[in-house]
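Just the one chain here, laid out as C-alpha cells, in the form predicted alone.
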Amino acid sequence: MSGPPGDLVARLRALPGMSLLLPALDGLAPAHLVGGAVRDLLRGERSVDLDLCTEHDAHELAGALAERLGGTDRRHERFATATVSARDLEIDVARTRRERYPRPGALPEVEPAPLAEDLGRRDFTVNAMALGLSGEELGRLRDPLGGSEDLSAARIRVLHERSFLDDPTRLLRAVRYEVRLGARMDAETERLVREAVNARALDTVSGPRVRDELLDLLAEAEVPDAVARLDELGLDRALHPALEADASLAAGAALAALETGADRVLAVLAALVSRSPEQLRPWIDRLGLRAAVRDRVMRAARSGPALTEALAVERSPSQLHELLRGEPAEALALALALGAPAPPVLRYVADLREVRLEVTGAELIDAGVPPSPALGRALEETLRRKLDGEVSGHEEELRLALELAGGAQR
C-alpha cells in the first residue's frame, strides 16, 4: 500500500461533487474511487468521472446514496453495478469482482472478490489504483501493481499476458492512453499488442464495442499521433485489411473540421475510409453507427476526393453553392485535407451555405402561380441569381420569381 502525495486528499476534496458525496458516504459501507479519476488526480488534473467500488453490496450502497442525495439509482444486474443520479452528479457504483472470459472477445462472467483482485483484473496499471473515500481510508492510495510509478515514468503496462486476447478493445485503448498521457507502452506490452494483432484478436469483438473504443480514440486531441500509432502497430489493417491509417490526412481532416463546422471525429473517420470506401462499407455497417451518422461518413469518404478535383476549377458563387450544398461538412473537411483550394470552400461556409430566399412558394401561389415543377424551377433560378448578386431583397426576389414562373404581377 502506498501513501498518497501530500496534497492528494485536498485534490480529492476539490473534485466536482465530492463536497456532496463524501458526507453522503459517512457511515455507509466503505467505498473507493477507482479508474481514471485516480489516475487524473495523481497527474494533478481534475476529473469528472466518479467511479466507485465497494467490497459490499453495490446496489445497497447506491440506494442509500441516492436517498441521501435526493436522487435516483438504476441497477444493472449482470455486473452487480448501479448508477446514482442526483443533482448534477452521476456516480457509478460497482461491487469489487474477479472476471472470467468464457471465450476471447466475449463479455466477462463475474463474481465478487476483494479489492486487490478487482484492481488486478483491470486493463493497465495506470488504471489499477484505488483511493479511499471512507473513514481512516480517506485519501489512502491502493496501488498494488505499481500504477503510480508507471504514471510517473509515462509507461503503459498491461496486467497479464492474455489481456488483449480476453478483451481486444484494449488494443485501441492502449493507443488512446499513450496519446492522452504522453506515454508509451513498455516493451512487453507492445509485444503482446503485436501478437494479438497477428492473431486477429479484434475479429472476436462485436462491431459496436470496436466503434465505442475507436471513436474515443479519434476524439483525442493528438489524433494524428494516435492514427500514426495505429499504422505502426498494424491495428488499422487488423480492423480491416483495406483500412489505411494516414496520420497526415487525419491531421488535415481534424484541422479542416474546425474551419468547416464538421464533426471532428467523423471527419477523421471519413479520412480513414476515403481510400477504399466501397471495400470498407461493410466494416462501417458492422460498427453499428446511427444511420444518419453512417451515411454522413460514407458520403464524405466518397465525395471528398471528387470535390478536391472539382474545386480546382473556378466557379461562380451559384455554381459553388450547387456543387457543395448537398454535401455534409465532413466532405468539405476531407476535401481540404486532400488539397482542395481553401478560398472557395471557406467562402461557401462563411457566405453562401446559409443563403436563403426571402420569397416563398406560398407567396407565388397566392399571386396566381399554380403549384407545378415550374414554380420550383423559378425559385431555384431566383436563388441562383441572388447568390450571384443579380437580385436582392424580398421585392426583387418576388418580381423575378413571378416573371420566371410566368405568373401574374401584383
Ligand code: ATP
The other form holds:
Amino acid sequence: MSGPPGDLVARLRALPGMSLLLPALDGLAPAHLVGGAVRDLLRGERSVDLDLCTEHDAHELAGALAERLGGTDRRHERFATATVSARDLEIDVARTRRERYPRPGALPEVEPAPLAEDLGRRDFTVNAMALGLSGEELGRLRDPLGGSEDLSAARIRVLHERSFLDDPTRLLRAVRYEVRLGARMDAETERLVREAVNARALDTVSGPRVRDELLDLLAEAEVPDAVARLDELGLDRALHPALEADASLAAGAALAALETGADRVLAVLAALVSRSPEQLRPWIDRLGLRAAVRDRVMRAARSGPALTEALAVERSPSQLHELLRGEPAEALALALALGAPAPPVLRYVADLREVRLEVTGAELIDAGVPPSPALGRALEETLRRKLDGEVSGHEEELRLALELAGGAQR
Ligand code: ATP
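Given the form predicted alone, corresponding form predicted together with the ligand:
All chains and molecules follow, beginning with the one already shown.
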C-alpha cells in the first residue's frame, strides 16, 4: 500500500499547501507529517488536517514557519503545541512526546520523547505512522507498528492491551475508523473492546469528550453501519443503559434529514434517544451540548414518536402548519423515520413551513386597530386562511385582518 518512496514523495507534493510548506521547512528542525494525514495519503485520499511533529522545540518551529509563510502562529502551552495559519493553510505542530495517564479516562501527562515513542502513544496502528518532510527523511515512511500493513488489510488494531482503559474515547474512535475505512478490528482489539465495555470504562470519561467523539462518529457517511456496530459491541448501553442504537431507525433519520432540512447528526442522535427520552435527559445534559442544540435534540426525541401518530390523521394545510410549526426539523425527520406518512410532512416542508403574512401588525395599528390580543388573533386567523388558500396577496390579507380585528373588538 505504501508504494515506493518516490511515489510517496509525489503524493506528498500533490497535497494542498505542500508546494509552500516543503520549501518553508528547508533548513529548519526536521519535521514529520503524522497521524490521519499519513493514513489518508497512503489510501490515496486527502486529509483536511495537517499534523506535524518534531523532536525539537515545536513553538520555535511554528514561529519560523509562520514567518516564512507570512502567517501567524498560536501557541498552546499545555502540550507544547502550536497552530500555524498562513494563506489557506492551517497546520498543527507538536513536539513528539510520551504520555502517562494519571488515572483511566483522564487527560494524559506529557513529556518530550523521540518520534518512535510518540507513535507508540497513539490510538491505532493505522494512525501511528509518520512521513518525513525534509532533508534525507523526505518521503520516508516511519511505520514501526505495522500501520501500512493493517491499512492494506483494512484492520483496526490497538497498540497495547491497556489502550481502551487508558482512553475509553478510543472505543468510539475504533468504530469510526472501521466505518470510515471499511475496516474491521482484529480479534484481539475487539476482545479488548468488550473487556473495556464490561469494565464500564466509559464511565470515567467526561461528557464533553464523549460528545466530541460521538458526534464525529454520527457524522460518518455510513452512519447506519456505525450505529449497528455500537449495538453489536454494547457500546450504546455502555454510554447509558437506556440508549438503544437502532441501525434502521438511524438510517431512516439520516435519510429523512435530507428531505426535511434537518441536521443529519442531530436527527440521528434524536433517534438514539427517542426510545427513552426522559431517562436519557441527564445523559444528554452531561454531554454539554450548546443549550439550543440540546433542546432541539430533546424536543425531536420527544415529539418524533407523537407526531408519527398525529400525522396519521388527515389534516388541512393550516392544521398541518399548526401541528408542525413549533417543531425542529429533526422532529420531522424522526417522525418520517418512525413511519409517519411522507406526503403531509413533505408538503409542510415544501409549501407551508415558510409561509408568512404580507400584512403586518404595524399596518393594522396604522389603520386604527388598537394594539391588543385581538389584533394578534386576527393575524393568526388571516394566516390560517392564507394557508388554506382562502386569501392571497397583501390587499386581501389586509382587508380580512381589518375585518377580523374589527369584529373581534365589537
Ligand atoms: P480524522 O480524519 O478523523 O480527523 P485523524 O486521525 O486526523 O482522523 P484526529 O482526531 O484529528 O484524527 O487525531 C489526529 C491523530 O492524533 C490521530 O491520527 C492519532 O494518531 C492521534 N490521536 C487522536 N486521538 C487520539 C486518542 N484518543 N488516543 C491516541 N491517539 C489519538
